[in-house]
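Only one chain is given next, in structure tokens, and it is the form predicted alone.
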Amino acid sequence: MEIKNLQENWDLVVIGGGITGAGIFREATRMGLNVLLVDRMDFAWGTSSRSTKLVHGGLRYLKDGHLLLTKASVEERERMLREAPGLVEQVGFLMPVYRGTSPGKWSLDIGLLLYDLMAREKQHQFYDTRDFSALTPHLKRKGLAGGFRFFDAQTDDARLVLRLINEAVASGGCALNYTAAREILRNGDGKVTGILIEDTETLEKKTISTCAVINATGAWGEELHPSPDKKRHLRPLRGSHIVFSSSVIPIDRAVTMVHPADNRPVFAIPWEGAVLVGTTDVDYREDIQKEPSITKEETSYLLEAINTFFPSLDVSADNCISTFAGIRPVLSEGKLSPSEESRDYVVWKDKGLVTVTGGKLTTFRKMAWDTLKAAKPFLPPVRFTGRRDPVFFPVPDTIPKEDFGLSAEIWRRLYGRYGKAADELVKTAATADLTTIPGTFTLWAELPFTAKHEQVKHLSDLLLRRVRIGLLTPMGGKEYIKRIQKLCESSLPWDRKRWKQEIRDYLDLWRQSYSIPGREK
């Protein structure tokens, strides 16, 4: 939709199309509010497409004494596993224990027991050295005293955001990407009366009337609303990851590694047919408006972890498929190391402008309700009910009678990512496109469908967020570009010149921000 055709009066405007803004948008539309969501970039462009893809309680938060944060996270994890099969799935974790290292067996056992109690189910088990080695044959055996198996969950973070947004739109909301909030408008008493928005592609502007604005821009939050606590400000922290083929790191469960340099947990996690290794945790001192990317130092750090715990694999940067980096919004006094900072969130109020920042992907719904509660005085009368209702529209738990030759596993995945729209995606696809792109779990048919229905403005939107083949295939899927263009030409209003430019821009972006630093371009 062009912003000139946008209605002028809204009950609520949400700024920020990441997981926090998407969760607020979804809950507000479920309440019956008339809601507009805007993001100056693409949906999930920031932190919410660049996470470690985990929906987890956070064992390390127990170590730091954050019992309530861990409990809330575990409860939300269990809820999402029930509500979003195919999008949020259980993943097994292995945690080796080595003699003479910390944390030891007993402290880990106590932490995992608390984890189980919060989930109300025993989910962890200790294995001796022989049995644990059988679970992960390539793991370093020297000093191994056994290890634990436990369970958490993982997701496609960008698809989680998009499903929330798409279902909110289906419930009557309106969402616009590449639309910036340029100014919060106030009356003489300082109360919010509206917002000036701008289409960042056409530079067209429009004034929107509203008495309630929620700033859910994460690491960018203080641009609209400076911290009211003069001692605590947003501290952008970069977390980076490396992606490998599963043939390079052949694991079928996630492995938790304690990095030898600083004792931080680093994960190797099977995801979408590949293996993610991450994450780092360092201060981000570059321009926060620019696309973040991994550094040579971070690359070496992650490779050191892999080669310490999987020495026989001899993994190098040359084996890497891609990299990605995100910026975490952490509120800080600047006294702690990055890894010691709290991942909890804060909510600020200022006469109709409510800011929420910090937090974790897992607890997005709790954040949404707390933020809407803070915004309630500025909203029209509305019933705050349904907090325990399912956040997503229900989808079939069995495959359709006409299955189009797709397995139950593929149907589960499609329903998880696209909700009810999965039926249309498959029915409108050519038979040849109901096959997976090599090295991924993604169907070719997902490309034209998302290009047509999900506000794709650039090729990077399509390949890095609507589907993830920009992360999962060599050179961002360069070898498939011609087929991608052919598939999507009828869905995207681009002439030949525009396609050439989009391809050039995408490949330049990929080389700059998603490849190993220093690799031959």
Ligand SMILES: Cc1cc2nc3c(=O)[nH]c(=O)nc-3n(C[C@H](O)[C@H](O)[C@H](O)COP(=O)(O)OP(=O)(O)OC[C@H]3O[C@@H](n4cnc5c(N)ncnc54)[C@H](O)[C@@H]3O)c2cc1C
Contents of the next structure:
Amino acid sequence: MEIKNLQENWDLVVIGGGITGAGIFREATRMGLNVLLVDRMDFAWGTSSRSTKLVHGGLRYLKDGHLLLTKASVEERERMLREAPGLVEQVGFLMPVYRGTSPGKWSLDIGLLLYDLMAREKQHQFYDTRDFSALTPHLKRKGLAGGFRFFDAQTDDARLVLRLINEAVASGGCALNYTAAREILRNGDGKVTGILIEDTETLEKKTISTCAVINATGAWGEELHPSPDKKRHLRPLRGSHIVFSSSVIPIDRAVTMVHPADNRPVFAIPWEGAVLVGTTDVDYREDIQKEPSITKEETSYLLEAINTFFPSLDVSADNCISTFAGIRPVLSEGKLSPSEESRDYVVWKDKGLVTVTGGKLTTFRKMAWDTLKAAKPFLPPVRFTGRRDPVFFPVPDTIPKEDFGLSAEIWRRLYGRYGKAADELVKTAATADLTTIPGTFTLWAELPFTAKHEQVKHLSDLLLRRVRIGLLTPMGGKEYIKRIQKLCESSLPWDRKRWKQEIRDYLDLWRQSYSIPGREK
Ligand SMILES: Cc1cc2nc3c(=O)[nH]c(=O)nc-3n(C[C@H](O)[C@H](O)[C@H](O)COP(=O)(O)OP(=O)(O)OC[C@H]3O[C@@H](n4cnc5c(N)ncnc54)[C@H](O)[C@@H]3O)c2cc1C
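Can you switch from the form predicted alone and show the form predicted together with this ligand instead?
And the full complex, kicking off with our chain again.
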């Protein structure tokens, strides 16, 4: 939609189309509010497409004494597993125990017991050395004293954001990507009355009226709302990952590795047919407006973890598929090391402007409620939704009568990612496109469908966030670009010159921010 056609009065404007903004947008539309969401880049362009993709309690938060954060996260994990099959799925974790290292077997056992209690189910189990090695055959054997198996959950972070946005739009909300909030407008008493937005592609501007504004811009939060606490500001921390093919790191459960250099947990996690290794945790000192990328030092750090724990695999930068990096905002006085900083979120209020930043993908719903509660005095009278109500529209839990030859697993994945729209995606697809793109679980048919229905403005939106083949296939899927163009030509109204430019821009961006630094391109 062009912003000149946008209606002028809104109950609420949400700035930021990451998981935080998307969760608030979804909850606010469920309450019947008239809500506009804007993102100056693409939906999920920020940290919400660059996370470790876990929907988890976070054992390390337990270790640091953040019991309530862990408990809230475990409850949300359990709820999302029930509500969003195919989008949020259980993943097994293995945690090896080595003689003479910390944390030892007993403290891990207690931590995992607490974790189980929070989920109200006994899930973890200890295996002796022989049985544990059988679970993960390539793991370093020297000093191994057995290990634990437990469960958490994982998702496709960008698709989680998109499902929330799509369902909020279906409930009457309006969401615009490539639309920036430039200024918060106030009356003489300082109360928020509106907002100035700008289409970042056409540079067209528009002033709109609103009762309240929620600033959910993550690491960019202080651009619109400076911290009310002069001593504590948002400290951007970068976390990076490397993606390997599952033939390079053949694991079928996630493995927790305690990094030999600093004792931080680093994960190797099977995801969408590949394996993610991450994350790092370092101060981000570059220009925060640019796409972050992994550095050589972070690459070496992650490779050191993998090669310490899987020495026989001889993993190197040469056999990685891609990399990605995200920025985590933490409210800080700057005195602690990055990994010691709290991962909890903060909510600031200022006469109709409410800012929420920090936190986790996993707790988006709790963050949405707390933020909407803070905005309530400025909103039209509404009834808050029940906290036990499902946030997602229900989807069938069985395959349709006409299954188009797709397995139950594929239907589950499609319903999880596209909600009810999965039926139309499959019905309108050519039979040849109901097959997977090599090395991924993505169907070719997802490309033209999402290109047509999900506000794709650039090729990078399509390949990095609507589907994830930019992360999952070598060179960002370069070898498939011609087929992708052919498939999507009718969904994307681009002439040949524009396609050429989009392809060039996408591959340049991929080399700059998603490849391994220093490797021959
Ligand atoms: C490396 C890493 C791994 C992580 N792993 C996990 C994990 O496994 N599980 C988990 O639960 N959490 C994880 N997290 C935390 C989680 O990813 C973040 O808390 C979450 O993604 C933040 O979402 P957000 O919506 O607040 O911010 P973002 O996703 O960054 O969204 C902010 C949006 O605001 C937009 N914006 C900025 N300024 C403007 C403006 N002026 N106008 C309009 N739009 C604007 C940006 O374009 C952006 O899209 C991880 C974080 C990092 C860094």
